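Form predicted on its own, single chain, as structure tokens, below.
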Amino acid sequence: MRPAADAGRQTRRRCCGRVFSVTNTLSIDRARGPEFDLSTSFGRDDDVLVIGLVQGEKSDDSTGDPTLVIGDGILDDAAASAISDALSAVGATGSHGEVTKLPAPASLPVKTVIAVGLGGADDLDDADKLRQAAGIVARELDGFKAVITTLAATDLSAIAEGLFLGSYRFTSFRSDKTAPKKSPPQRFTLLVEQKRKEAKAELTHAVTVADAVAIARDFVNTPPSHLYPEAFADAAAELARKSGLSVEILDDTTLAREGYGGIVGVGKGSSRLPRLVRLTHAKKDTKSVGLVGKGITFDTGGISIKPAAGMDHMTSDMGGAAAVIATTILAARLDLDVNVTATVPMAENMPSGTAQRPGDVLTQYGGITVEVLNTDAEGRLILADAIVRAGQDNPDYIIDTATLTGAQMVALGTRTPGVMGTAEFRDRIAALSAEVGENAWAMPLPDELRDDLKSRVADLANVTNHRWGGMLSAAIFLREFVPESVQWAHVDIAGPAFNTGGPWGYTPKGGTGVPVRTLIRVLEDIAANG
């Protein structure tokens, strides 16, 4: 996505009495990643050689030396043997993440060798410490044009993705006096010693898979003066449609109508008012799967307004709506056998002379009547009208995901998602998840939780009492919204949605597209086996 200077589209909006207009900026329709292909040899245009380095087997006095990982006759022994030599020479060890720049020998046609550690030779075992390597060495490469690279003869899929991933950058906001000078490779071409079909489909979908998380970073980067409730249905319509996905926007007017009290309630305080997108992906006869996820595309908080530290990060609180509108459109380009919608809630949490006040009672959709305690509490009110919604059509799934709980990254740190819900469910997708290195963690609902939701005026409370288990008690407030019948998971992924640190492995700083690759692995499970 990148701003479009003069391609807005005018809307006209009502405002406390006056009419102004406003310009809806976001556009898409920037490349997001690097071609990737395949060859059995170099070819004329690449500039850097990437290799993969594995540290040498300890002993009891000594390590033995680390070994260069590059398949079979894929290098010839004299340029392989140079290559070793220099990376000694230097003292390369080949511990995971390290990265060793040589001058390439005079026979391979290429200026420049760039060798990244892999570990030890365990952990060619382990798909996603490949992929952070292949990140690592991705943020090295800015400046080359074309790169190519052995590091397929470890696990192609995994490769791919932390390439593409590690590449990834957002300037579409930067003006040409801060934009780097230099940028990440245009080209990756993969070795392997043969070409075979199988190995292009495995590329294929790899870079698929990794363009829907870059799609999900890109819209968690934007920032609210461009993403905000009706440009982020707008362009999550888009993309949607180019990817043969029917597409329901119901708008502020319709919302209000039809009863959907809680994204009507938390999006009523600002001039930029809600909207609710429904994507879907459909398929006969097979497995129907409802998508939900949380799309605050900014919360203060509300009337009870957050600390002014930190608060630009709530730029990310639709992290779980970009995640949920990319796995769908995902689901798409990759033609699963199951049905999907994605029911998708946007709405900004602004604090004004209109918004809702702790102690207010919303009715959902559905009936279910909430007394609001703290207004800062309000993702799980949009997610319970959507819920409802989702449940409508009768899935025999239901995964919602959001960056919902403070107490998430209180419990499992900024990395690691909670995934709640049915139980069975529940562990499928822990462990799926855990296959693709986003490792979400399975957590509980316990029963005594529930009675802290109780009301004095209401059938529930959007907040307990009291401070414990916050994450489990908002997963137990969206499950009395869930029908009976239906399979169902939360995933909180307060923490690892956005990443406020520097990088690390290929996961940037700013959005991450957590939980797009875990999604996409549980909807194909669910295709392959019900």
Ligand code: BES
Second form
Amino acid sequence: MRPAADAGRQTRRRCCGRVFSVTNTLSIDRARGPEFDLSTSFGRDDDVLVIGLVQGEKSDDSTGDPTLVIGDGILDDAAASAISDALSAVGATGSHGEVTKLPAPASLPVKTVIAVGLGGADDLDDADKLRQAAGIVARELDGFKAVITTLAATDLSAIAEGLFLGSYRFTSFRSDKTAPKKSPPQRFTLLVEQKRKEAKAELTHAVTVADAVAIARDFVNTPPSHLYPEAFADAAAELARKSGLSVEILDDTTLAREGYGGIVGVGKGSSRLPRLVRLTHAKKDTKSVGLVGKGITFDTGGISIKPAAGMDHMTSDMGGAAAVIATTILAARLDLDVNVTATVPMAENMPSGTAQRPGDVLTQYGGITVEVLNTDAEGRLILADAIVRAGQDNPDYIIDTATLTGAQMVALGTRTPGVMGTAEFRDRIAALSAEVGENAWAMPLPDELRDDLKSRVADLANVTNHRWGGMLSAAIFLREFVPESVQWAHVDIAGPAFNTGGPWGYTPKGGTGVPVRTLIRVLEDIAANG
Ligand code: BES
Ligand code: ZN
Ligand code: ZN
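If the one shown is the form predicted on its own, what is the structure of the form predicted in complex with the named molecule?
And the full complex, kicking off with our chain again.
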């Protein structure tokens, strides 16, 4: 993404009786991530060998020596035992995520060996433990150009994803003053016993998926000064067209004319006008899935304004939209045998003289009226319009995802998405999400909360008058807009979409790209099993 350089074009717009300028271009041309290759031997310019170390078995009288994970015939015995001895000499244990750097033995054509701890022998069966270990070591590789590794002897996909995702950096908005001096590696070579066709396909799949996660991260990391509804819609459209998707953008006048009262209501406090983006990966005679993602490019809360502390976190309030756009592009790139249409509402939630008020009533797309008691519960208003629009396509499944409630983090913490919806589909998504290490957790929709969304004047209120089960009541609100016959799930990613703490595993600070890997796994499962 090269937004800083491309943000120059200005348009003039009239609002609130004043004339002012709005920057409105954002060109997306994501610098490619690192290249990945399979090889049975070292290459000429490899500069570091990354190797896995497993903890020894503990017994009564010893802690057991850690062992190298290499794969048969990949390293000669002399080099392997030299590395092993050097690791014991510096006290490496193989505990999960431990990184040990050594000068390479003279017989190897690289200067440096880096060992990463993979944990105990049982952990080798846990794909996400391997993905995390690969991510941890990838965060330590800046300055090396070409990495060669034996790690793929464990689980090729997990290792490739972890290395790719751990190498992600976002530097588009740094000038030379603070730009990092060292870059992450440009190439990873995975050492394998034989170059099998299946291994090549597995690698291509892993890298394509990881690249889509990076697209979602780029969108989330782009600040709201540069990523606002119009710019977001245009950048998504450009990227989607390049991957062969069909694209439709509804602008603010179309949204108003066609009755998208939720998107218009939330967007009307901002000089940056709302959009609805529709992307389609068309496949005939397959199951069809509607994806919906919350695209609030910044959430001040509106007139029900948020406290200043931590408000900057609300740059991530389009994390659901970013994930849905990246996943739909990924479905096209993988040519999945499932019809996918993304319906993505985009708006900026601002307080102003033109903003909606607490107590206003709006009419959602499709006719349901809503009393807006709290303008900070805006996500459900734009999603409701989009869910109704997605339903008009008669899909078999609808999945929406959103940074919807602070209550998600109260219930499940910052790393675990909540998934709610039609029981069977909800549980299927939770199981598939566990497989990819994103770990969405199934949550209930208790009947008694529905009554608390009754309004004094309209069909529904947008909030309850209490804070109990806030993640669940938001989902119960959304359920009102889902057609009866559709299997539906809602994934709340308020915490998981944006990492405000330190980097961990393959997750950097900032945008995480959650839940792209869950969504693509679900689409693949639907393509395979209906
Ligand atoms: N975007 C927020 C939810 C959020 C909070 C996301 C923290 C990420 C981190 C959402 O629009 C919001 O403000 N929700 C309110 C709902 C309440 C008014 C019922 C909330 O969670 O406080
Ligand atoms: Zn809000
Ligand atoms: Zn929000």
